[in-house]
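For reference, the chain that follows is the form predicted on its own, supplied as structure tokens.
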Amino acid sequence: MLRQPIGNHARNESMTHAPNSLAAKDIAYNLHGYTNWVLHRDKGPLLITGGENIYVFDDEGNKYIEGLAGLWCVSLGFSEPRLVKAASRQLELMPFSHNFAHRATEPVIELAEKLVGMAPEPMAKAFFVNSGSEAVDSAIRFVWYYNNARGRQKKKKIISRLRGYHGVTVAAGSLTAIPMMQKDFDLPREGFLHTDTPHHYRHAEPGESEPAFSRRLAQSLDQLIEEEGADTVAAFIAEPVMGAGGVIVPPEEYFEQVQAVLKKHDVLMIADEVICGFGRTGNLWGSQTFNIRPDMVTCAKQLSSGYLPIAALMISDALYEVIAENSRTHGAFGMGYTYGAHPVSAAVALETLNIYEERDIVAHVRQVSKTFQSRLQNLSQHPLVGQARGIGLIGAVELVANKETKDQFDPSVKAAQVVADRSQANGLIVRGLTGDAVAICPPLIIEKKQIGDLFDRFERALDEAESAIGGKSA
């Protein structure tokens, strides 16, 4: 039985927290990522204390639909007993062993075999790490090592897209071309380049079709590579659907056009599948949905349904052979992570992949996504919504002050945050993103009736937000 909601989700944003309460301790000691630290001193945390199916519960007993699957990751919901049992079994058997110097454990070996067998393009090996950021950072280092091994010491630059999100390490953060995530962090570092955002709604010229827009962006990428020198550009990295940058779905022919440019200049294609991987777009991989043929694949998040930290980088045979020979030259491949290939995380990830297969989660996504996308597109009629966009079980609305001109709200309005706050007050957790987009990305196990409930709550939130912010354009 699901717990019933208690209260009305209305939380006092400036409440005084009792001394020694968890909220007070959080304010006193805990630093939060992607949070206004000054505001947090007054606001305090939304303290999540439990979860069941697609729902989570706070410390006041309020029940919420988790409309972002945690952080795009809890694909199987918040109460999957098989994942708990997989972790418990492995903790009892062998809680830790590293993956250095020829050491291995059974769940890691089994997971590597299964993951490589599921890859969107033939891959040779999997390298396990702890997060999507580490997977991208590792991909960068692999690319550099690979080109050094081939005697191409100048071919090192990596290209991402503006508004692309690829993590927060120094290197991965240099690829994450979102201003808030680079300003005052001294990012991007030298050798990291950015090309156009494939956002047809926002950046197409008047009357420009999606294929024509894609050709123009590919030509721009081609020009960037030629200006930098093809002998200096090593790789291009892209999310199949841009997540934190606003849930931007690529326009028609985009990746076909881009990959032709990469092939022309001998530039590697890295598919960042951290959000899209494992069914989110209606195929096992976003690469399959958008005809991407990568040389390397990063994945994380839904690899373990978010239950334990684990991520992976998969590399093609062509890269593996060159890197393997170079490791022999140096005596060993000189990088790894203490908790990379952690046996407990690997056991949970392996069980997650087994569940995907046994329950045919991809087929379920395809079935319910018709309802999801229909309700999402209906939101385009709302006065606040300039565009509703998505694919599979991921979507977003882009908020505008004027639907005809596409004028955006003044940044001081914080329109996306207002919608997210009103959603929370209606028992739905969503997230405001770059460009006044509000993302929706529920657990993959969501059912049609629950999708209806989700969008009913979101529509109420939009109506309430409209009353609160009006038409304050920039």
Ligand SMILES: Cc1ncc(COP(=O)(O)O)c(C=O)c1O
Contents of the next structure:
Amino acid sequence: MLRQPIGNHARNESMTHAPNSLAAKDIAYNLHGYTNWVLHRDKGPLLITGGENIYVFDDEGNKYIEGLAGLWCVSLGFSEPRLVKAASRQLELMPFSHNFAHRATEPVIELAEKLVGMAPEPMAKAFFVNSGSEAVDSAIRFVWYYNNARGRQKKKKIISRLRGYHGVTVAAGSLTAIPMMQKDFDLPREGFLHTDTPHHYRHAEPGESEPAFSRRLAQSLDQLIEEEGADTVAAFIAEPVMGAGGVIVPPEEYFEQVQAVLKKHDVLMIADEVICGFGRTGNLWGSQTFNIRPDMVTCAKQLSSGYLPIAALMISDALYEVIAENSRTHGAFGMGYTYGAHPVSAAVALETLNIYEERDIVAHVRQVSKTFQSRLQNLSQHPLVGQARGIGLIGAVELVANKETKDQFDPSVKAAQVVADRSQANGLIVRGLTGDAVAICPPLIIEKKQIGDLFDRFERALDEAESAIGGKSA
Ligand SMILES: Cc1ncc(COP(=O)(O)O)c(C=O)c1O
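Right, the form predicted on its own is done, so what does the form predicted together with the named molecule look like?
Zooming out: every chain and molecule, the one shown earlier first.
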């Protein structure tokens, strides 16, 4: 049942919370990721109590378009009954069994077969875990194990890009090259290297074309590998479109140029498809959109439409054969997660993939993304917007204090947060990111009319933000 909005999104931000209210208890007991803990004591939570289609509701009855699909994950919206049924069916049948020591369950086997069959490049097998971070962490461990098995004990370093986001375990967090996420966490650890951000708008030389910029970045990568010694560099990891680092769409020829360098130095390519996987860019995989030919693929989020935690690492046959032999040598492949390959999560993921196929979600994304991208591009006319960029159903605007010089706002202005706050006040949830980018990444089921509504709200938010911060330059 669709609850009607009763609020006008003017939430009670009175900074006081009734004793024993959920908000007060949240402040008292609950620690939040990616949150200013001191500010949270005053501000309290935005308490989400329900959802329907592309909308969510808060505890005051306000209705929002979830313009970030939760955290880039709820592809099928917040009320897909088939996913609820798949979970409850599996809970009744077999709520838990694991995947260690030759054990298996039906939904996991079926999911593995289906996922491997959908892979962007021929993959041999899938290894299931609980989160994108664990999938990336596993990829690193597989790479190290593989190179040890091949007698290449020195070939261990992993390269990611500055502003890349790959999760938060100690190893994945070493690849997440965003300052706030590494500072004071003692990251990155040794053996993790960072190369350039493929952000043409910000980092191209005057007059430099996209292909020329890509060539320069590939040369820089080549130089990094040579300086480190190719015999010490094992793998390169990249998101097809950088997500949390600011929705940075790669420039023309980028992955072709980069992969030529990787091939030359026998460095593995890991495609981190945690955001791009399952239709986001207008193909099933971001790798297909950008000509990436990975040796390993990580995926999560839209794998289960975010309904339950599940993620996967897929590996090529060449890797599998070497790793399998090494597991025999050691008596077993010595890692795994209790809840990796959870049968309930797997049942939901399997149903999600079935729905994508039956409804041809990729065709839908291609269809509605024309409207999405054209409304997004219109935003580049706005005085606060330096660049509007995107592909498929993902996009961002990069806010600038001066459109001519591309000068950024002083960090104290918190420009992206102001736009995100004004969006929320207009009934739209978006996310302010590093580099003053504001991301939009709605559920894949969004319809054209809803896209129009989303951008109408976002334009109002930008206008209001301009009144609040416009002219306060760097
Ligand atoms: C590309 C990418 N990789 C890895 C992760 C980490 O996933 P999780 O938050 O599920 O650990 C994310 C999360 O946003 C991501 O965007």
